[in-house]
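Below, in structure tokens: the form predicted alone, a single chain.
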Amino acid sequence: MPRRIVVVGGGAAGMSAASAARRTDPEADITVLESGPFPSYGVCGLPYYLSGVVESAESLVAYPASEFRDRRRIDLRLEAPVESIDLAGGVVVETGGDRHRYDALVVALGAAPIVPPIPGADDPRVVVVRRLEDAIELRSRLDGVSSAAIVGAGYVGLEMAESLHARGIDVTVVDRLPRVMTTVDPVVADLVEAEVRRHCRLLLDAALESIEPAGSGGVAAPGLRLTCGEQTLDVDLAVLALGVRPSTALVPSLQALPNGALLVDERMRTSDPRVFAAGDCIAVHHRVLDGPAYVPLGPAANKTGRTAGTVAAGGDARFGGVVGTAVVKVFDLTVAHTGLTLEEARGRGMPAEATDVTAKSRAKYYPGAEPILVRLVHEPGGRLLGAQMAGRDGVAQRIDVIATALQARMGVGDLLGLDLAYAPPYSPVYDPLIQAAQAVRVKERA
């Protein structure tokens, strides 16, 4: 009898798992249950679809459903939400009543946007943008929007702010914290804040307390009124970008972090030997922390899905973990980080310090040279813990160098010996990374 594999969730992780399972076991009976109308698509492309940089929603879909059904022989069921999972009996039950027995189950349920329990959060003019169908619906409404509030000043919130600003919408970004983007240290966040203020209104230390229809004299207007601390804000639309939490309510008995992210080993096995998990619902191994961490990013979703599907189908694969690398475009500024911030490292009791260097992205005489801030986070003995960068040119390729160094367990001293590419259009003779490593050495010798 063919091996029965059921995958719950048809996003990047789920479809990677199903495809890897098919490559591993050509005879397996593979079923994917996806609650939405689309299979795997580029979630990170949603802000660019909203802005118009990406013209069609279809271009974000990795493959049409027919590719999985016909060519890969996967029973892909769209708009098929799951009602329950019986781990003891090995059965997945769809909301419509269909039951699917499995020999191996891959949980790829992703993550759900956080919606605060405040009055008015369920108003139809309050939206979250997590799914492709969310973005399609929102884009269809933008022609009638002249003002919007983005609640949340993290990665997604700032990308959404840029997208709506590009559509000519008057944007206000609101956050309850005193700074933007808490995934970087304050010295980098200050640069991000300045860039946001160049394009949008920004309200910090302003917790969202309520949302109600705007109007006066008891007559509601078409817009919304947001109460944020001591301030009120009248807008046509509110976008909630307050982060996500793992969608693991269907499998409460599996071992997980306090936030619900499922714990898995390097083969993506959960605490149930027949159940694997992948994507934004799991805690991945963080190579710098040497322990599990919740890092819901696209590359890891695809890789963990591939690993889970391979092993579920009887093959062997391992996922070695992440170092927490991310990059984001905030208007004209590129911001990136990898490893630990100074705050994170010290919060875990590490004797961490940071060294900052601002250098030119290219030879100073070459047109287009821009300042780039490099912050190296390290221990006094030279152990490299992480890096952050911000600038308008040459950030993405440089953060990847540090990510590679962290993966290879290189120290700050090893950075000095790197043979990095040099040509005036791309770098000064001493690359900003080398300059930062030199600054660390000078500090340690002082």
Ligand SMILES: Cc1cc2nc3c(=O)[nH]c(=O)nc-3n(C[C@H](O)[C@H](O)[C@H](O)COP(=O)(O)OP(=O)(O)OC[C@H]3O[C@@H](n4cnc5c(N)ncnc54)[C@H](O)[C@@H]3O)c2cc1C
Second form
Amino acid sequence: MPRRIVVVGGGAAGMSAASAARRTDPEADITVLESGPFPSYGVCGLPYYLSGVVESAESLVAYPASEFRDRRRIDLRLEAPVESIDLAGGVVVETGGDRHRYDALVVALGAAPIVPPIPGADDPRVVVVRRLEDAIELRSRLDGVSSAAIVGAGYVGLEMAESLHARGIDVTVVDRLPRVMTTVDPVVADLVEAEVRRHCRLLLDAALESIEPAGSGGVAAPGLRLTCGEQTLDVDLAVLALGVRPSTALVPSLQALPNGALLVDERMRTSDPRVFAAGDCIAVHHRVLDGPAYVPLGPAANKTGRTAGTVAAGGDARFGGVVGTAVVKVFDLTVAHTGLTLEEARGRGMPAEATDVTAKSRAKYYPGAEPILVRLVHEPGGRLLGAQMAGRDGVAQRIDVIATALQARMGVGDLLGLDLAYAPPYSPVYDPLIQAAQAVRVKERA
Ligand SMILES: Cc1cc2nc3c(=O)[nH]c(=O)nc-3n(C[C@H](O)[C@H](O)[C@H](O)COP(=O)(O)OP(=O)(O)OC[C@H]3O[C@@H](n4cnc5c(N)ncnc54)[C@H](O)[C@@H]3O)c2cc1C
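In place of the form predicted alone, output the structure of the form predicted in complex with this ligand.
To see the whole picture, the full complex is given below, headed by that same chain.
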């Protein structure tokens, strides 16, 4: 009897799992149940599709369904939402009643945007950006939108602010906290805040409390009125970007973090021996913390999916974890981080310090040289814990150097000896990373 593998969720993690399972076991029966109309697509590209930088929605779809069905012989079922999972019986039940028995199950249900239980959040002009079908519908409506509120100043909210601003929409970003982007320390967030303010209105310390039709005060107007703390805001559209929650309600008995992210081992095995999990619905091993953490990002979704599918099909694969690396474009600024922030490290009781350096991205005489803020987070003995960077040039490749150093457990002293590439259009002769490591050394000698 061929092995029966069922994958629930056909996003990056689910389709990676199904494809890896096929490569591992050419004979297996593999079924993917996906609630939406598209298999795996570039969710990360949605803001750029909305802005128009990416012209067509189809270009975000990695492969057509026929590639999975015909070439990879995967029974890919679209618009097939899963209603329940009977872990004891080994059966997945689709809405509508179709039942799928499994020998191995891969849970790849992703994460769902957080929508606060406030009045008005269900208005059709209040949207979240998570699914391609919603983005297609939203883009078709944007010509009639002249003002928008983005609620949530995390990376998705800021990408959406840029995206709508690029369409000529008057954008206001709102956050309940006194700062933007809590994934970086305040000194870096301040640069991000300044960049956002160059293009949009920004309301901080302004928690969203209610949303109502703007005409409710007696004035006929087709928009929305948002009450955010003491302020009100009249807009045509509100985008909620308040973070995500792992979609694991269908498997409540599996071991999970308090937020619902499933706990897995390095082979993506859950607490049920027949069940594997991958992507935004799991907690990954964080190499710097040496424990599980919820870091829902694209590269890990693909890699954990591949691992889960390989192991579910009888092969061997492991996913060693993440160091928490991310990069985001906020208008003309690139912001990146890896490892722990100073706030996170100190919050965990680590004796962490931070050293900041602002250096040029290229030789100072070369056109296009821009300042980069580099913050290294480290312990007094030189243990490297993380880094953050912000600048208009040369940020993305430099964060990857620190990410590699963290994974290799290099210390700040090791950064000093790195043989990094140099030519005037790309770097000063002492790279900003080396300058930051030198600053740590000077500080420690003082
Ligand atoms: C706007 C935006 C921008 C992003 N940008 C970046 C970026 O620049 N870099 C980065 O690293 N990460 C980025 N991410 C995060 C990245 O997109 C996710 O980490 C990745 O998509 C997770 O893949 P996944 O397969 O786990 O989840 P998903 O892609 O969410 O796939 C889960 C699938 O499960 C399906 N599903 C859910 N419930 C059911 C059910 N009951 N039955 C059947 N199917 C179901 C869903 O329809 C979905 O297709 C971004 C996310 C967003 C929203």
